[in-house]
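Only one chain comes next, encoded as structure tokens, the form predicted on its own.
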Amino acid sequence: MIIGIDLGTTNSLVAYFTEEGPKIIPNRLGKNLTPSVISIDEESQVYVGELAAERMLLYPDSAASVFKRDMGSRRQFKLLDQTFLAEELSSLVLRALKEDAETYLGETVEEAVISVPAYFDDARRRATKRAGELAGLKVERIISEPTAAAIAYGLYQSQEQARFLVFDLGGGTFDVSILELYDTILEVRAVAGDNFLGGEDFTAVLENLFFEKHYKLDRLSLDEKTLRHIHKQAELCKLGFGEKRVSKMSCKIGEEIYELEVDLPKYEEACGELLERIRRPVKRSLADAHIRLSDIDKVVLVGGATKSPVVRRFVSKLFKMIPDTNINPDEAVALGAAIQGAMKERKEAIKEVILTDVCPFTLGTEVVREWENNQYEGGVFCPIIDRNTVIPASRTERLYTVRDNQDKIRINVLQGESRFAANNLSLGELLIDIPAGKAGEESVDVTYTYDINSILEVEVKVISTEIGRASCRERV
């Protein structure tokens, strides 16, 4: 059986794929949530979920929390006296799901589709696999959290052709993506987001509008444990506002109370700079699929920030409709992944589409540019495969020397929109030999491929030999 996981940057749940649909794995103590946090004791007890992230509350220094958001960089996290990267304590986090799927289901689960946000570039997708991996999952396919999202609402099924906008707020990452369905085709025409935004920055101004009231508390005087208090209550805070109109946060700081009292007009106002770092990933994604806000027939909203009444008034406004929350915006990214497994397992119950996404960013390399007389400007990006390309894509660039007796060419594989190559992200690099001679007798074929799983392969050829000389396959 392939179970289907959301690896969430604040909470994560399994769901498997039955007769009547799919349905979320309760974890062992009966919740579909699961918090995404590590804690470890003096005896290198790990410690998953929510006995975790009460732990962290009494001993900060031994747990970790909100690590998806450094998925793929080489930030450790120190716990205790062990160090984990980011990938390590997913894997935790994605082992104990596997562990409560076994459990449940009463067999051995080996393989998982687990979703990313839209806009993870390859080193954070790469990450995720090697997670699932160190978990003891065989991980085929990662799917995108939107485009998993529009499988569980089953837009598939519906029998007119309709562009849908998927709005995915989480804990820690923001994708927005645009789909169009013709006949049983799922098309992503675009994506657009920011892996620095989410329900966590929603909490963050509680927390300031906190400190503002009380100024005479020094932030950077307080101790782990007391900030954990505080941001814990932030966050009932915020979670309050689900059911009133004004909501209260106490914290009790030595032998003192202090509280704070937030009506949601004032909460709605100073949330307008993270509102506004909403709109921008919007209207890009707009742009990149050539369509306005009039042609989207259908608004879902996904992730558990979304439940906050400030995002949904916000969206509804932004959209001029009522966004779809026909399915808990929890769990559906994780009821989107089950079915994609049914779907690879080619289950009868699930009706064949064909799912189709996007590359989320610019890749290319660094090249000189020959101007007029003999002019050359370095530093330049070449664009191979461009944003929003449809995926799977193999894209070539032949490239020429620019020096007499030249014998190397260096294949800077670069991620990103700008022009200037030092703008752009470097994935890795290329140092490759090739015969000397005058300027611009020798070249090589670069190939970027970009798989169903967004994960990026380059090839390189030398011409006058024609013989591939590398390949940056786990490196970028």
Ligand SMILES: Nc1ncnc2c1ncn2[C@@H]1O[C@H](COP(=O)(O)OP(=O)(O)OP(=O)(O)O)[C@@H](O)[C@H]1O
The other form holds:
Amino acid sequence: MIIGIDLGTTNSLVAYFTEEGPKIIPNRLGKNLTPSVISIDEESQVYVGELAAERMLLYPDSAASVFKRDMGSRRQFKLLDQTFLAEELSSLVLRALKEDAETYLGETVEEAVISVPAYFDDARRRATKRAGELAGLKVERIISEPTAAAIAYGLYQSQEQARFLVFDLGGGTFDVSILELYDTILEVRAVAGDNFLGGEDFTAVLENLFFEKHYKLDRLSLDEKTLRHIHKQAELCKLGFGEKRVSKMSCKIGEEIYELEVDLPKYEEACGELLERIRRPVKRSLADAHIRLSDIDKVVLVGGATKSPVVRRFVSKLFKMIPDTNINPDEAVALGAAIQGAMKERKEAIKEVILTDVCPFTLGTEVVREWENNQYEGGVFCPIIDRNTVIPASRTERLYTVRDNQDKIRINVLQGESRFAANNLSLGELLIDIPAGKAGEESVDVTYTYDINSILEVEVKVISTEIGRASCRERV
Ligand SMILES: Nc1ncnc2c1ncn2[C@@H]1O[C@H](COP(=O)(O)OP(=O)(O)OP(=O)(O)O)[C@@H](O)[C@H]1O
Ligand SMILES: [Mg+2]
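Mind pulling up the form predicted together with the ligand next to the form predicted on its own we just looked at?
Expanding to the full complex; the earlier chain stays at the top.
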């Protein structure tokens, strides 16, 4: 059995495929959502999910949350006297989900499809894969979250042809994808997003309003426990807007009670800047897909933060249509990941859907460019795989030496959209030896291969000697 896992910033879910379609597996507490929170105690006992979230309020030094934002980085999370990387904390969440699935299904589970934001780069995807492996799971596939959500919707579409936009605003990340379904082919046309925009930011708006009102409270001098308490109350206040037009938060700090009452228009106004940031990736994905807003048949909402009335109103206005929420926005990604798992296993009950995905960003290298009259400009970004190219993709670029007797070529593997190398993210470097010669005589072929899991491999071949060198990065 291959399970599908949505490893979220705030909440994680696990699903499996049945004869009747995909289903969420409830956790040991009977809930569909498991908070992505880890806590440990003095005896090194690990707590995951709701229990950990409760402990975090009491013992903030022993717990960590929102670590998905640091996936693939070297940031160390300190829990009591132990330190963890984000991928290690994630592996503890994954292990708990695996165990819950095993208990529920009554069988061992060793394989999984895990979802990641479309906008996750190579390092973050690899870290996610490692987290799965640390949890004892063979990671069959890393799938982009909006693609997974689109599969969940696409599979049960009545129309034969539809263009839809998946709008995924989770706890920490925002992804937009444009997909086209014809018959049994589901094609991702474009993706765009913001790795640092999500429900957490909409909570922070209320925290800021709270501190603005109680300006005498010195935020910087408050301890972690108090800050967590305020955050929790702000979160509850935010959720309150689901039913009421006025929501309140009340925090006990020391012996005093501090309150804040906000009405919806005021909250909406305070969220203005965040809402503006939503527009950008939407525009870009449409432009990249060469699709007009009016050509979109359906807007699908995914992610807990799309339940907010402020976000819903904004989305309805932006797209001039009522978005589709037939599938619970919390669950679509996990359900889609489970379907993807079943497709891998070629389950009979499943309609065969052929899926094509795209590379979410441009990948290239740094070069020196020659202009007229022997003028050179260094630090130029040379794209090799353009963003939104259908994957898997493999592209080769031939690069020439620029100086006489140059005996090395440096391949700086870059990701980004700026024409200046320095503004893009460096994923790694390769230094290649070449025979010294006259400028422009020697050359290398640089091949970038972006595989179906959106993991990059770089290969460099020196043309004159035919000596090739694969990237130091392992093949997945
Ligand atoms: N009714 C609601 N109104 C407003 N916000 C909500 C509501 N329900 C959930 N949220 C917010 O949704 C966010 C969590 O969404 P979700 O569980 O989809 O995120 P995630 O999958 O963990 O994150 P990501 O996909 O970014 O990794 C939280 O910030 C939460 O406050
Ligand atoms: Mg999510």
